[in-house]
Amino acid sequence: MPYETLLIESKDQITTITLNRPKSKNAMNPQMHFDMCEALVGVERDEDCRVLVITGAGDSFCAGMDVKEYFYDTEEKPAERAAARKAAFEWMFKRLRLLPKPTIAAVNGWCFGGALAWLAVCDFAVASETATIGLSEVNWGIIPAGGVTKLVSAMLAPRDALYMIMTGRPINGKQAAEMRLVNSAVPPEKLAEAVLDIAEELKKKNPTVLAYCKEVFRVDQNLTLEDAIAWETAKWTELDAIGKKTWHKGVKQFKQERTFRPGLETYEWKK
């Protein structure tokens, strides 16, 4: 279905999403937030969907909440601004962080804000050389909040943390991958090649595996070694008994059939 502020497009099982609010770096208004919410639950119940990639339209990825949209215009209406604020919270932090479904995403341009709590919780971020990052906040006497600050802090060293959230200087695509903000950047005509690389080795992936992995790499963050050890023999039982012994497919491909090699491909989850 059309929406007012995204672009959907579904091809050999990758769902790129891309925000669409060019004339204002896609900033993020009220609007996007519902509409979202809304994509993201078809996603997610999109069986042929393999692969999630974000994205932005014209030469931004995304500039943050839309200053006017979201706050001024909101300033006297407690229920709107609360409405906007629990869909905003939805989508990034339930639908997007809890996809049991691989995400990317693509940062083609300006990356400011409150777009980097969603960036931070997709499993994958490519960057384009020239695309520029940073959080704000702090040139207009605000602090970057809504778990900005906590995820940025999770990701980077404590000293390249406060100096983006202190300075307010932004930084290159190439200076994310450097700092391990994104996983990579490259010359802004090979994003589109490098984020597809990622997507189509993850299509090859057993997509019941992949959410399982999810879910324990995110749970085990929180964990003592003992507990994490607990919690990953409880996921591998549950996922044998879902998947049905499914890695046992692999072994005999390995070393009845010699038709994989599991330091190098994937196995054939389907056969």
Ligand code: ACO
Contents of the next structure:
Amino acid sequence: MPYETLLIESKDQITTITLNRPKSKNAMNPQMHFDMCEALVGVERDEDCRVLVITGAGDSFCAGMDVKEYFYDTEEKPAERAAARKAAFEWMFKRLRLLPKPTIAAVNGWCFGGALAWLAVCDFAVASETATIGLSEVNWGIIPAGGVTKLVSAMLAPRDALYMIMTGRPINGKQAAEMRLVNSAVPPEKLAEAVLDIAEELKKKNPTVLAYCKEVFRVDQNLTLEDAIAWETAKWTELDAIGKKTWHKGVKQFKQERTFRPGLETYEWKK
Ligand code: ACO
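Could I see the form predicted together with the ligand next, after the form predicted alone?
Full complex below, order starting with the chain above.
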């Protein structure tokens, strides 16, 4: 289905959502939040989709919230602002963060403010070395809110987080990789290839197991060690019950058939 603010392409079990407001540097207006909510439901339901990539059209990844359409124009329209905010939180923190499939952000250019919230909740991120990434809120007279401060602080060392939050100075993709805000940074012409490399690796894995890995990781962040041990044990047992014990195949392929070494590669879970 065509969207006003997004392009969606599926190829070889990899779905790419491209934010498509290049004239506005892919700033997120209310319509983009509504579109993302719907698009992510589609991605979750699409049985053919094994990996989701999100990127931006033109020279931008995403210039944060559309400061005019999202903030300024809705100032006197509380119901419209509430609807847009609810949609923003819904797609970023529920539908994307908890999507039971791997997600990769391909940070191709300008990336500011609210974009760092959903950059942080993607499972992986690869940046162009020349991308420009910043928490520019302080430059506007506002604070990084809506979860941005918390999520960025959870990824960065406190000194780096406060440097970005309080100076508003942007960093490039290479610095973002050094600070571990992204997994890696590559020359701009290698970005698509680097993202595809991760996606292809993920496609080899058992998708049910990947979904469990991710859910366990996300929930673990809020648990004590005792609770996490109980939760992980329960999820392991659940996976064992519903996952048709495909790990038995792994043991057989390793110990009897000697066709693979689990430390170095993935078992044939489909066989
Ligand atoms: N909201 C609304 N419009 C935007 C935004 C945005 N966040 N970012 C860019 N635009 C618009 C510009 O106003 C301009 O519109 P116009 O053509 O109608 O005049 C168009 O996109 C192109 O932007 P330019 O500024 O002309 O492009 P340039 O390449 O010179 O600069 C840059 C790009 C650095 C991204 C600049 O546009 C910028 O600083 N944008 C704001 C980034 C920001 O601070 N985002 C955080 C917002 S706060 C939050 O997310 C919570």
